[in-house]
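First, one chain by itself: the form predicted alone, in C-alpha cells.
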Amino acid sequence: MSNRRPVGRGVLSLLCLAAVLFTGCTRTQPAAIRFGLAYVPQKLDPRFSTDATSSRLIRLLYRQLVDFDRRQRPVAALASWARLSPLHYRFRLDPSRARFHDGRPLTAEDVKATYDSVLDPKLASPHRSSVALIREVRVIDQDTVDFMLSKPDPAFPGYLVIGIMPKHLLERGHDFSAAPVGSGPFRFHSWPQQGLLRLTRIKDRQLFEFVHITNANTRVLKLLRGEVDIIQNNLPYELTRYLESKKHVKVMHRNGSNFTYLSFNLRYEPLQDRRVRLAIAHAIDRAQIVRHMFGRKTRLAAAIFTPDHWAGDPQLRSYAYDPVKARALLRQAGYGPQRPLRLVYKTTNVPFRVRIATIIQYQLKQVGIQVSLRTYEWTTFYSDIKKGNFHLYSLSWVAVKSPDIFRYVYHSASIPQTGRQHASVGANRNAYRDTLVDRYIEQAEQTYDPAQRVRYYRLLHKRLLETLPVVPLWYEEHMAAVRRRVRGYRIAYDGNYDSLAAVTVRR
C-alpha cells in the first residue's frame, strides 16, 4: 500500500492563511539568488561554528586541509599528506591554491597560525578537544608544514577541518564570526540583520542571500512566490508533497548520513536505570514517524555512522517499536499508574522539531511516561544542553565523518566540566561512563590495521545500543525544492551548501 497521501485542505488553509499574513513582506533584491533557512546562522568563525547551518555556510567562505569522500574517508583539499612516522605528518599546500579574500596569499604560516589558535586554551575553541593530540605546528616553507603528535592516532588526517584563516588577521584579533575572511569559493557581502546574510560568489560576482525563515508554511509561500530559490529540509512530508505538484518547482530527495538521536541524561537518577531507557527506546514507534513526517529515503538508524560509512555497521538493528515490552520494563523499574515517571524533554522551537517531539511525547504517554514538553530558540536550548540542564533532549550529529566522534561523544574523559571556565574536554553531555566503551576507543586510537580498526568501532557501535546513553532515531533525508529559473544545484550526503558554487539562473 502506497504512503502516499493527497495533501489535505488543513495543509492548503495554512498555505493561504501564511499567505494572506505575509502578503506585506518587502522582495528581496531581484538579482541575487535566494535561499531560505530554516535556522539562522550562530557564528562565521569555523574555531567557533557548531551548528549545522553555519558550518555549511563556513565551507563556502573558507578551506579546510582534509575532506571526505562518499564513504567519509580523508581526501586531499587544501593539502595532501604523507605520514612521516606515527608522530609526524606532513601537509604540502595545493600549488593552485586560492589566496584570502583580501588579497593576501595563503600560506603555511596561515595553517600554523589557525591551528594554535584553536589549541589556544584560552580561546576555548569548541573544537580544540578534537585537535589536541597535536604537540606542535612546524612551518617547513611557505608550501609545507609539518603536525607533531603527543600520541599516534591512525585516523589524525581526518580532524584537520578546520577552516584556515589568514594570520595577519588572526593576530589582530578580528571578529571573524561577524566579517569572515577566507580562501574559499565565496566572499563576504555583508549581514545587514541576523535574519539576512549575504555573499558573493568569487568566480562571477553572483550574489546570494541566505534568509532565515523559521514557520515551514512561510519558507514555501516565499518559494512559490518567488522570494526565495531554494529551500532544504525541515519541511513536513506533506509540504513536500505538495511542492511536488507544482511545475515551476523541482523536489530532490536523496538518503543522508545526518544521525537524529534521543539523549538521556545519565545524572538524573531515573534514566541511570537502563531498564528505563530501553522501556523508552521500544515506546518511540520509530517507523510510523519517519513514515508520516520524512520522505522515502529516511532511514532508521542503530548507530552514529550510517552502515555505507567505512566505520559502520551495516548488521545492526535497534530495538523494535514494543509497547507491552516497554511497559514491564517500566513495572520492573518500579514505574506505574501509582507511580509514573516524569521527564522533561526539550527540543527547538521551529515548528517541524516541535511537531516531531510532540509525537514521541504522546507515544511515551501511551505506555504510562508524562513528559513536559519545552521547546526553546536555538540559542538557549543549546545552552541548555552544554550545561546538562535536560532530562531528554533530541538533536542532530550533521556531517558526522571522523570516527574521533566516539571519543569527543562517549568517552568518560569527554565529561564537560561544568562551572569551571574552559573545562569542557568534550560532548558527553549525557555524563556517560562505562569502561568497556573507553577501552574499545583507545584500542581504534592506536591500531594502523583498517580491518581491526573497523572491528573496534563495529564493537563499540553494539556496546552503546546495548547500554543506551542515547537512542538512535532515524538518519533523515535530505530534501531541497528548487525554482526552475535555478539549474545545477545538488544535494550532498552530508546537505552541505557546496553546489551553489555551480549553480547558474535563467534570466
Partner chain sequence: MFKSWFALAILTSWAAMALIGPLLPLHPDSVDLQKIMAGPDAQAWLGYDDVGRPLLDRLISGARISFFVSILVVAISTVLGSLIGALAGYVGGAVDFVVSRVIDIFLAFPGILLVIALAGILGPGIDNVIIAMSSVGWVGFARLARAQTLSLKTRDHVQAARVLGTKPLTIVLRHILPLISAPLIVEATFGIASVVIAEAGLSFLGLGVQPPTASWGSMIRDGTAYMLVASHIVIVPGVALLLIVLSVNLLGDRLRDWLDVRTRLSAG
Given for the second form:
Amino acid sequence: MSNRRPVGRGVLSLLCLAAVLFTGCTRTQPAAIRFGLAYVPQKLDPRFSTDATSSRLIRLLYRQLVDFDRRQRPVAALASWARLSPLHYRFRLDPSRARFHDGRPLTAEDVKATYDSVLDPKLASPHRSSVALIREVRVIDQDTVDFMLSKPDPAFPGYLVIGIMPKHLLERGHDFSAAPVGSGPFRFHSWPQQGLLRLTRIKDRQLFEFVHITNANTRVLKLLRGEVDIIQNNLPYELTRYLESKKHVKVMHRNGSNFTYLSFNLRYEPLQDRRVRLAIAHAIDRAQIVRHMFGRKTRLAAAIFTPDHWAGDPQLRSYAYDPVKARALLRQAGYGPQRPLRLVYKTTNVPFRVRIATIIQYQLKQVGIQVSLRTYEWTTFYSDIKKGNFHLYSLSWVAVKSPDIFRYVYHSASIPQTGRQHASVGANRNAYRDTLVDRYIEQAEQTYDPAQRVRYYRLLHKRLLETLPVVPLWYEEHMAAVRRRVRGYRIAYDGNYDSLAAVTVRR
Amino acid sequence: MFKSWFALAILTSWAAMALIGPLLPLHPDSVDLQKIMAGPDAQAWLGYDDVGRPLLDRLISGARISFFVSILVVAISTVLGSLIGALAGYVGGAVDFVVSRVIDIFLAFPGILLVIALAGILGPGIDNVIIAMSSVGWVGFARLARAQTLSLKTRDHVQAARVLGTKPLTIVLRHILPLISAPLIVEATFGIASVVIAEAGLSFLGLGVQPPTASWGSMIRDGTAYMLVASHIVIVPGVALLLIVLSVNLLGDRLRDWLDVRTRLSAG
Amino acid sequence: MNFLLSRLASVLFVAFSVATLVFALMYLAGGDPVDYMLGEFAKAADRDALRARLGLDLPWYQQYLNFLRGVVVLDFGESFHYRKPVVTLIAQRLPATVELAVAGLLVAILIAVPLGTLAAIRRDTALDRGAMFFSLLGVSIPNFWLGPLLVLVFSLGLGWFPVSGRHGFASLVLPAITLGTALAAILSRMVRSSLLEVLNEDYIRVARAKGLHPFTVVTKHAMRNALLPVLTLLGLQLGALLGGAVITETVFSWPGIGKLTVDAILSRDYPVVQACVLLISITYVVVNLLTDLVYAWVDPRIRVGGR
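Target state, the form predicted in complex with its partner chain; input state, the form predicted alone:
Below: every chain and molecule of the assembly, starting with the one above.
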C-alpha cells in the first residue's frame, strides 16, 4: 500500500495544478484588443510580402505613397502627385505626415531608398516587376520626389503601393520582418511566437494582439468566449450563420471584389469549341452555390472587375443556369452519352475550395460532362497551372485593382512560352488569343482620358464574356464578427484592417 | 464484452459492403445543396455531409476503399516481405547482410512518417497510397521471416533438401515458409488493422483518395471543419473505422492465442 | 565495449543511409519551390537569381554533397516557405514536440501502470477483461479521430480545454491524451503480462505464503522486477510516439516538429522535410540504441549470457 500512495497523490496534485492553471488561463481578461487571424502573416517587410494577411498588417505599420478609393481609383495617401509628362511624375509628401516609429522624420530620401531597394535585382523582390517601369527615382527636396518612367502607363501611380521604409535602416540591412519600422498608425511591439504578433496603436498606446488560429471552429469558439474580439473572413458559411445566432457577437457583411473564375485551357482541343465553354457556363448553377455556400453579400460575377470598380460595367450579366441549353450545346458540339466529354479539373487542397469544386463537378456531371477532380497543395497546383498542365482550374484574383491586369492575363503576348520553363512573361495561362481583345488592351493603355479608358475596358469586358476564356463565378463577400463590446470596427472595401485605428472597447 | 462472433460479424459486413456495395442503389456522390449538413431522413439514415451527400452511402463506398487497399497492401507486403526475409535468412552471406541493412534503414523511420513522406512525394491518389504503404509494409514481414528462418535453417528436413541439391527458392517455398506461416499470418492480421488506419490517416492528411471518392479518413477530415455545427459528419466514419480496427485486432489476438496453443501442443 | 562500438558503427551507417534516402526522395520529388517563394508576379531573372542562391541550379551530386556537408555541420539551409534557416525553425518547434511527447508518455504511464497492475492482480475477472478491452480499444482508435472526438466533447461540448494551438497547460491536455492513449494501451498489456510472469516466480509465492497483503506483494516485490522490462521497452515505443506526434500535432495545430513536417511535405519545402525526417529518424535510432544498451545492462539473462 505504501508505494501506491505517492503515485495517487502525484496524480491528484497534477490534476489540481491543471485546474489552477486552467482556470487561471480563462480568467485573465486581456487588456489587449485581440484579432483572430486565419493565416500567419509571412513577412512584415513590404518588399517581400505577397500574402493578404501580411499586406493588411503592413498597411497598419507602414504608409504607402498611393492608395485606392472605393471605386479602386488611385488616390493620394502619403503623397499627392502631378503628371509632368507621361514619363515624369512628381510626388509631394503629405506635410502633416507622421515620423517613423524610431523617431526619425520620413523624407523623400526614404521614398527613394525604398523603391531603389525594391528595384534592385539582387534583392529578388516579388514586387519588382510591378514597378520595373520606373527608370529612376529622383529626390528634389525633403518633401518632393520624382519618378521617371521608361514607358508611359496611365495606371502608373497605382503601382506605388509599397510601404515606405526608413533609409538608414535599409542601408544597415535591418531585418524588417523581425522588427518592422514604418510610419503607420501602429508600431511593432513584439512577435514572441509565430502565431502571436503584438502591435501598439500609437495614438493611445492600445495594445493589439493578432492571434493565429487556423481552425475555423476554434476561431469561432474563442470569439464566443471572449478570447479574441474580432475575426474576419475564412469562415464556412455554416459557422457564420451559427455566429449570427449568438447575442454577444455582431456579424457584418460587405461586398467583396476578389474575382473567382473557372478557367479553360484553350490549347486543349475540345475546349477550343466555344459551344463547349458556353455549355459549361450554362451548366453551373452559380446562384444556388452562392446561396448555400457563401454569405449574403457574395455577388455573381460577370467580369474580373466588380460593377462598382471604375473600369467595371454595371450592365454586364453573365450566363444563366440552363442545363437544357447546356446539353443542347454539347450535343451540337458532338458530345453525348455515347461520347461524353471528359475533363480534368484542378484545384488547391484547401477544404473549402475542394467543397466548391466537388459541387461544380457534380453539376457538370448532370449535363453529361465527366470531370475528374485533382487537388494539390499550392506549389504543385500553381506550377501545373503555369505549365498549362490542366483542362479546367478555378482560382481567384485577389486584391487586383489596376487594369494592367488585362494585359497580364488576356493579351496574346502574355501567353507563357511553353518549353522555356522559367520564362513566364505573363499569366495568360489558358493561351487565349483574340485580336479584338489585344487591340482594346493596347488602346486603353495609350489614352489618359478617363472616360475613354472606361469605354475600352467595358468593350473588353463584353468581348471577354462573349469569347469566354474563363467562366466568371462570383465575388466573395467579406465578413467580420466582433464582440458587442468592440466599437468602431468596419470592414474595408478590400478587407483591409485599417479601421482598427479607430476601434474602441467598452470595458 | 466484445465477442469474437461480433467482431466476425462486423468484418463480414465490411467485406460485404466492399463486395456488393457497387450493386446497391447508392448515391455517394450525389450533391444536394438544400441538404447540406442536414440530419437523418428517409433517404439518408445517417444524415448528410458538407455538400449534402448521404453519409450512409459514402460510408459504404468508403468501406470498399479501405477493404481493398488493406487487402492489397497486406497481400503485397506479406508475399514480398516473407520471400525476401526468408531467402535472405536462408542464403545468408552478402545477400543477408544487404537485406539486413536495408531493413535497418527502413526501421530507422517511424513507419507512418515514411509512408506520409512517400505519399506526399508521389502525390495524391489511391494507387500511390498503395505503393507508399507496400514499400514500407514489407519490412516488418521480412524481419520476422528472416528471424524465423534463421532458427529453422538447421532443421533436419531443410538440411536434407539442401543435400539433395534443391534450389534455395524451392527450399524456402516448400520447406521454410509453411513452417513459419503461423506468425506471419498473425502479423498479417494485425497488418490489416494498421493499413486501415494508415489509409484513413493519409486521406485525413489529404494525401489519399481524391474527391469526390469517399474514404473514411477524408470523411473525418471534412467533418472536423464543421464539428461545431454538425458533429455527425465526423462521428459516423470514425465509429465505422474504430469498429473495423477493433474487430481485426480482437481476432488477431484470438488467432495468436490459438496458434500459440497449437504450436505448443504440437511441440509438447 | 565491442558491442558498443559495433552498435555505434551501425547507427552511423543507418544515419548516413537515412540522410541519403531522404535526399534522394526529395530530389526525385521534383516541383519548383521558387514559384512558391516569389509568387505570381516574379520575373524570370529574379527566379534564376533565387535558384542560384539556393543552390538549386547545381547538378544533383553537387546538391547531394552540399546536403551531406550541411548534415554534418547541422546546417540544413533555408526554408523555402519561411525563408529562415531550417535549424532555427526546428529549434523553435522542438520544445513543443518534446513537451507533447513527455506529456503523452506521462499520460500513458499514468494510465497503463495502474490498469495493467489491476488487471494482473484481478486476473480473469471482469476487471481484467475490462482493462484489456480498454487496451484493445486504445490501440484500435486512430488518433486523428480520437483527437476530434475529444475536442467535440471537452472543448466544444464542455468548454474545458482549447480546441487547438499551444497556449498554456490547458491546451496540452487533449493532445497529450490523444498521443498517449495508444501507448497506454500497449503498455498496460506489457505491465500485465510481465507482472503475471513475475507473480508466478517462487519468491512471490513465498511472500504470499508468509501472509503478506496481496497489494504489498505486488507493489513491493513484484512491481520492481516487472517494471524493468516495461521501462526498457518504453524506449522502443518512443519512436512510435514520435510518429504519432506527426498526426496528433496536425489535428491540434500543435506547433511542433510533426506539424512542421506535414506542412513542409504538403508545401514541398524540401530543406525542412529533409531536416525533420532526419531528426525524427535519428532520434528514433538513438533511442533504440540506448534502449538496447540499457536492456543489455539491466536484464540479468543477457548480462550472464554475454559473459
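Numbering follows the first chain given and starts at 1. This is a predicted model, so every value here is computed, not measured.
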- Query: Considering the turn of one rigid part against another between these two forms, what in Val409, Gly256, Tyr457, Ile304 is at the hinge?
  - Reply: Gly256
